[in-house]
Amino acid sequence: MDYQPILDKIRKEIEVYAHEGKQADYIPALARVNPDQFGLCLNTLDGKTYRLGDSATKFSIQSISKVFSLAIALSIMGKDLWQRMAKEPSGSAFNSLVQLEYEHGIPRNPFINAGALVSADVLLSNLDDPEAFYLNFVRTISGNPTIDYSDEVAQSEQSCSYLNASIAYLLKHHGNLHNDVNQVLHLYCRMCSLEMSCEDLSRAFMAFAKSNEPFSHAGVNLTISRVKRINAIMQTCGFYDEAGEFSFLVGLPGKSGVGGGIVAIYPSRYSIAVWSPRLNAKGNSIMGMKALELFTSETEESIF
């Protein structure tokens, strides 16, 4: 299928979104993005790329990271990390304080804040330097090497972080923390901070795509097995308490972030990222959202 004029018609057809929603302004770094932009970039197991607008413009991917963090933390534990966090879509806010005190410190799912602290809390009590471990990973899989980290988005999210440090704390209190609350705010603030283009993101999760291949990149070692439950969560998980919305209107396993990103994989097809800053009330990208439910309506193409 040649996607391009579809991917073209959808670009026009979504400009009655362009002013709608507004970029996160609770980092303030991310306040400061132009949210009047708009990228997109599709790559196909046989070795077709499609782009749109921005698509080579890098771009805070903030919850995306919690993705790659998982990977790597299912390749160090296995199965013993669900017994740290479970696989259940939350139906509250990312950011619950309230449902973690009620669960006994243990996160719903790996993409909620709470369940990505305790990721990074793994990677901090295996790895020897974490953040070098993790950029070289995401700098593999993507097929990268000037990939880095934002020191000014960084050090904005921290700046603000009271509520991650909240649950942070309250992890620790329920002994589901191992590592100083500080250092896993500092490393977990570190990759949300990192900074990917459409481009970037639609190679790395190409290896996400390809589940029914071994996963082994720059010491993450995951079976089949192990890459399709990563998907499954994706699908579930993935878009805050908007993931039964997004499997209804775009039938993809996928990743959002505040940053205006998504990212989403047709298994053993294709996998493809959108860009757009103005975010809707649950915190995903309005452009984006629609581009993706258009173009998986257009191509009748879905995992259903």
Contents of the next structure:
Number of protein chains: 4
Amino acid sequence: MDYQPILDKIRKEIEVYAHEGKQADYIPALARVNPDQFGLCLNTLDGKTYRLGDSATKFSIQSISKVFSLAIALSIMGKDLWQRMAKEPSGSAFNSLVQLEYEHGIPRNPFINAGALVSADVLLSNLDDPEAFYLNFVRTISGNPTIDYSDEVAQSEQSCSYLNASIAYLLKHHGNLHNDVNQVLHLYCRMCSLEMSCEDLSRAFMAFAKSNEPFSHAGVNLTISRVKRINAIMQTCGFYDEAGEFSFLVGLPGKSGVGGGIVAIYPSRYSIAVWSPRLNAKGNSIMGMKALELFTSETEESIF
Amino acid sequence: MDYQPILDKIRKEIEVYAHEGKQADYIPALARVNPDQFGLCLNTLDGKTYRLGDSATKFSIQSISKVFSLAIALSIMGKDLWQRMAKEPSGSAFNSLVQLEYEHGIPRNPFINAGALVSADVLLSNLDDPEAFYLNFVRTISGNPTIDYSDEVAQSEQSCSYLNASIAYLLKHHGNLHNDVNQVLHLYCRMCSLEMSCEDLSRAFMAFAKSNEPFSHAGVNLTISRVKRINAIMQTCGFYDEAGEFSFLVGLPGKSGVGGGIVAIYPSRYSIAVWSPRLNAKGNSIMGMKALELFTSETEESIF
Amino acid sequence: MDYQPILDKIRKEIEVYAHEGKQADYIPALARVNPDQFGLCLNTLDGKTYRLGDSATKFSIQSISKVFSLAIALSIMGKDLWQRMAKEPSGSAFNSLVQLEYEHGIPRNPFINAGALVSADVLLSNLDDPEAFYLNFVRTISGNPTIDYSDEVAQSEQSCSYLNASIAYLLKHHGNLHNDVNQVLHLYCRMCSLEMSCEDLSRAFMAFAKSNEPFSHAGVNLTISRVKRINAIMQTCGFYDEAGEFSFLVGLPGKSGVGGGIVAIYPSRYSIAVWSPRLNAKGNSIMGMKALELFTSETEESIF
Amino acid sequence: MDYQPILDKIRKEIEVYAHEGKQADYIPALARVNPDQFGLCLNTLDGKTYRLGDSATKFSIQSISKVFSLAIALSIMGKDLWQRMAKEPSGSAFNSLVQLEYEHGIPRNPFINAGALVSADVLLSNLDDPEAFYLNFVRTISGNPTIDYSDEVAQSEQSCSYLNASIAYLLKHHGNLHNDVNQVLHLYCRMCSLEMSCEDLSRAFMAFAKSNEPFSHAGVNLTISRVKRINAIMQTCGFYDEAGEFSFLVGLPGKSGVGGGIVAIYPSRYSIAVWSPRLNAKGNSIMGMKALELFTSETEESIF
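To complete the pair, please output the form predicted together with another copy of the chain; the form predicted alone was given just before.
To see the whole picture, the full complex is given below, headed by that same chain.
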């Protein structure tokens, strides 16, 4: 199947949304991004690559990093990781403290901030140089050695993220962070600050799209069953409190970030990444969501 | 592929769970059920049927009825239905009032009790004889004209379900029930009281497994896109606050009921129903959950 | 001390608030009331009575009834009553279901709707004719045999109060209502519908102002200690989620109703009732609150 | 009136509670305290002082410090302080984050930790040397120049109070802390660490008992109206989620601390401080609560 004509058609259809919403502006480096960009990259398991627009432009991956850190943490701890976090949809915003307080410091899932802070804590406790390990891992699965952290984004993020600090101290209060809070926040912000293009992300997530192969990249090893389970969590929890909506409209497991990126996979078939900085009220890219919705509608290829 | 050897093997493996948990006992008719039963029926799209144990024994479908009433309500109202309920995981128990109060009477999804009460209200507003219509619809998609309501279960349920009455009045307070509360509760309890076997349920859900065909049965018509979306909601919301766990362990869209039944589908491949009355703390069948988890592990056929 | 000059001065000062807010309009009988009325009556323990404006006009006492029903329920059950409700401020709206769900059907205090429904239930379980008993009790402590229920208000209230029905069924679900829900709602609405003037209310609450005398009126008997404790609960819980504000501004125990009435007492000194139908966002009379604030400021007679 | 015989009698009656509960043990310095101590000191406005037991032993005042810091903050900011915190009972535990999140960083009242952190922030923004100012203020109103901070308690507290750090960062996130979080936490912990005896506290709170005199001590000046309002807040919010219970049982405005101290006042009549380290589940001194309950019962002198 040649997906290019479908992608070209979608590009035209989503143009009407080109000026809706606005980009994240809570740190200067994100606020400075030109919001009128759109990129897409699709990789299929039979080896083809399709591109649209700014597919090679790097952007801040933000929460998409939570999938990578989960993969590493799960490789380290195996199913014991689930003693420290659950895998249920939160039903509330990604940064809510309410549930975390009621549930005594056990995050609902690895894709809310609290869960990703626990993943960062696992990396800190078990790796000699977690920053280097993480970077090497992402470079390897993306096949792009130029991927790097943004010092500016990481620093801004850490210095202004009082809410993440609040969450981290609540985890610490409940004994669910073993390292120094500032170290955990530092690593978390570094991981979020990674800059990747749609092409990089699409290639990286091929590792999850190949869900019938064990996952083994740069020292991170997961069984088939664990890869499938990461995909299941992306399906139910990948979009904050819009997970149901994304599942309903797009029908694929995926993960979004406030940098405007979204990556989704069709197991055993393809990996697709889109990027456009303007966000809806839930913090997900408007053009990105729409492009993916149209893509699975046009191709009739949702997993359902 | 011949699934029978796998099913036989699973039957043996789950025997260790045969006496864990206990059946629902909040009404006498459910409490009286022999808890030591187990049935399973699998129908594939290529026309084969596999069975285990008490696959022909009828039981109370309870919340599985919510999928049928959603299909009817969606056929009636189309996407306008989503003005009256959302499609996000609730992150809380199926009968919680908290979220419903905070969210001004808009249920989180059609598979919590509040959402199913709204579906019942839609049927009451739009059908001459909703009870007859519903029964005819289920009989048709199951291909079994002997399926019927249990008067005893429906009556017990209505007379003791103070919590459902509380939810219904809260919906009414927010203007999200248009009919008399007692009528809505009556219809809701009738629909939950339906008695079906695993064979009936597995056949009925073939209509959802065939997600690339428009849904058209006994006056209920849905587009392919809407069938897929019902499946997506089963995936994210079908198991109360254990939806993530089910998605994680089983990896299929499905729906459970406190009668001990669970039905799940693999789109374009099969429909499978299991039943065993003993429940876990979340109200889902212990042996049923385990059987499905083993089935997708053994066959490596989760949708992820 | 002659309070009349102070009261006259206050009357002038509050005139600027005369058109702020609007009256309760959720039932026709309340919506029809002329909102531009103001009455006040003050009775001192040394036997003097002071009046302002529409002090003899009867109005719907609404939630002020909760003090009367608490006095009767406490007379019947003594401290066992506190097994069925707490006496802590709720920190939330008077009709919230959230806390009641988290706290398993034990109302926070007798002055939120849930608590008053439990009081009504106690009356139903223990009195032959609770409506007649309640009416006789209020007539006796007010010294006014013409006080009566408003059939119209009671009927409108019951037929439209879906939220109270929701609360009542949640109580029933938790086993904290022993009588039929409709009977409880009926009695609750009757008691709220009572019509009294500021003169009636001020006289009635002299029974609480005389907190160093045992309470004994028309078959209702309370020790000194219990009278003081009812006063303490009025102080901390008498004004929904504005209890702190009232305590802060006025400094007296009291109780308000959405009919626009407020009654407050200075133990061992006086009882004061005000009425004006226009309400603030919290459901308390604007002119009434202001008049009482000015009164305790001018007289420097807050209990603090 | 000679209170000594009543106090002696009470001392005997509360002996049965002498071994119930246990002291706070979350920091070593508090855990080391001999739990089997009891002290009481009563000062009347007519100049008499009564004592029981360990009335001269100093202990950690902990949350009682919140009254002193509120008085200073209110003296600095006047009613503008109420833009930054409310004065309603919280209805939840003293350290809950839930309400603070829902209410966008505005603490419910000055006596929960969040509110006291805001008070500390006000001191930091407006005083050259807040620690010295605070200490001088407390020494002056207590008439005891030997009162001092406990370095050990303050340091332990700050280094282990992850929950307070979580609260502080949430306040900072909502823009309701203007100073560096660590500085605020440092000052807060210092103020809590103050060590005073029942005699010191009873004398200090005479400033609040004299509610018909303007408050003017060591640079802190409040009108009569503001003194009364601080008393009103002690009444409704002084005992965490046991404020209603204390008001009900004791009937006086007061404030407790987890060091086991409780201080209460009868406006225009007396100030009373009790101390005993063993706490109930709500964090209030068991013998202290009981002694005060008996005292107002015996003397029939609750403000109600």
